[in-house]
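A lone chain, given as structure tokens: the form predicted on its own.
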Amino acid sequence: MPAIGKSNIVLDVINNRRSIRKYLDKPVSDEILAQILEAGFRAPFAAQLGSVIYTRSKEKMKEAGIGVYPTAPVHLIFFIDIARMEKIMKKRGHEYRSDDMFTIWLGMQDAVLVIENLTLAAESLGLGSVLYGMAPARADKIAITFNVPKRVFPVVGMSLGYPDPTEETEIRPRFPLEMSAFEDEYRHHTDEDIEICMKKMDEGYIAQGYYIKSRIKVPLGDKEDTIGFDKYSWSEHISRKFRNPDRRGDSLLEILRRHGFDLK
């Protein structure tokens, strides 16, 4: 598919967005934060099964098990929220009897759409953000710290604020479009396709020196690590992340059950 040459403000915001890990010592006003949150909840939804808790307290985030970047002024946790819907149903005289797994699936859609809207709204107002993906594994601590009831479950954490211009943050590569977007039917990727995907990501990350600068490396544990940071690539990093399903402790299924979800 050929690249589209036209540009506009919205596309510029989307295409130039990158994760921010260093922020100015500049507060985010209540008015700006409310504007960003309002835009977040203008997203399309299945049943408004998403909620967010926000805080300016790094200590509360630490207590909840989420380590945040120290200069970030505002922190958020996004949730699938079935508890609120059940209360609405009770008010109408109905009893919830749906399949929790499917409702969670719808709630995930609602939550991530809010997250994307909010992320872009923040960018459009000159703020930046970074996501924390381990929130589901920290659900027990999050529930205690933020007084979260059963059947409300964290999806992802986020920090946002005004980017420090002294931090050099590059826009990370993505798979070629034709490897992710398919017309009429799924593309069954050949070995050559996979090599193209890996080449685009790996060469981009290595050229940017991403892992050399960040010093991030997933340990192998069961065998010798012979790859230095100069050769450590995105495909190696993401493969290591998914090779050991037990590295995060309890399974997500067990955690969800502890938080009141009926998953057989």
Ligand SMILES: Cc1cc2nc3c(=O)[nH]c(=O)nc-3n(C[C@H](O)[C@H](O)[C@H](O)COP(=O)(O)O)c2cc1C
The other form holds:
Amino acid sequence: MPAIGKSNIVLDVINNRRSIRKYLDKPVSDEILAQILEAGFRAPFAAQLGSVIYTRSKEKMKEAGIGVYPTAPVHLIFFIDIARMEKIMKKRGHEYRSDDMFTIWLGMQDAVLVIENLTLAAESLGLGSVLYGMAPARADKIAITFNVPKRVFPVVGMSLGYPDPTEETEIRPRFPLEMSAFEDEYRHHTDEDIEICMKKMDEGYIAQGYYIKSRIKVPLGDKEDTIGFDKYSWSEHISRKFRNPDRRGDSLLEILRRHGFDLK
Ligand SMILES: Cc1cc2nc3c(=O)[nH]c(=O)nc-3n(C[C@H](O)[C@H](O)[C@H](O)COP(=O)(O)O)c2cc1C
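Given the form predicted on its own above, I would also like to look at the protein as it appears in the form predicted in complex with the named molecule.
Full complex below, order starting with the chain above.
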């Protein structure tokens, strides 16, 4: 499917967004933050099952077990929030009885739409952001640090601020569109398709020197690592993440149960 090639402000913001890991020492005003948060919650919703806690305290994020990029001025944690809905139901004289994976999924759907809306709103105002995926694994510490009740569960963390222009940031590659967007039926990827996907990502990341510069590597643990940073690629990195599920600690199901979800 060829791109039409039109551009407008919204598409420019979307197409130029990249994760920001170094920020200027410039505070984000309450007004700007409120505007960004407001735009986040303008996202479509299934049942408004998303919430966010924001803080300017790196110490609190540390206490919550989330290592943030040191120059970032504002941090957020997004939640699936069932507790508020339970209270609304109670007022209506109803009991919450759909404590199952579907409700959590609905909460996840609501929360991620807020996250992306907020990301783009921030971007449009000249701010940048980066996400922290380990938040669900840190749910216990997050709950204590931020006084979070049962059945409110972290989806992802984020830092927000004005990008430091001295940081080299590149637009990271994506799979070719036809490998992710299919008309009418699923594309069962052939070996050749998979090689095309890997080539696009790996050559892109290697050309940008991403792993050489960041020195990020997932340790293999059980076997010798023969790949140097010059050959370490996106597909190797992502493959290593998915072969080591134990590195996250308890299973998500166990953590969810500790936070009030009585999942079968
Ligand atoms: C759910 C999720 C979790 C992420 N977690 C982290 C993280 O812990 N640390 C980090 O530096 N970047 C994290 N990222 C950012 C990704 O690395 C980044 O979005 C991806 O490499 C694509 O780059 P781009 O955002 O610049 O296009 C995360 C992104 C998502 C969507």
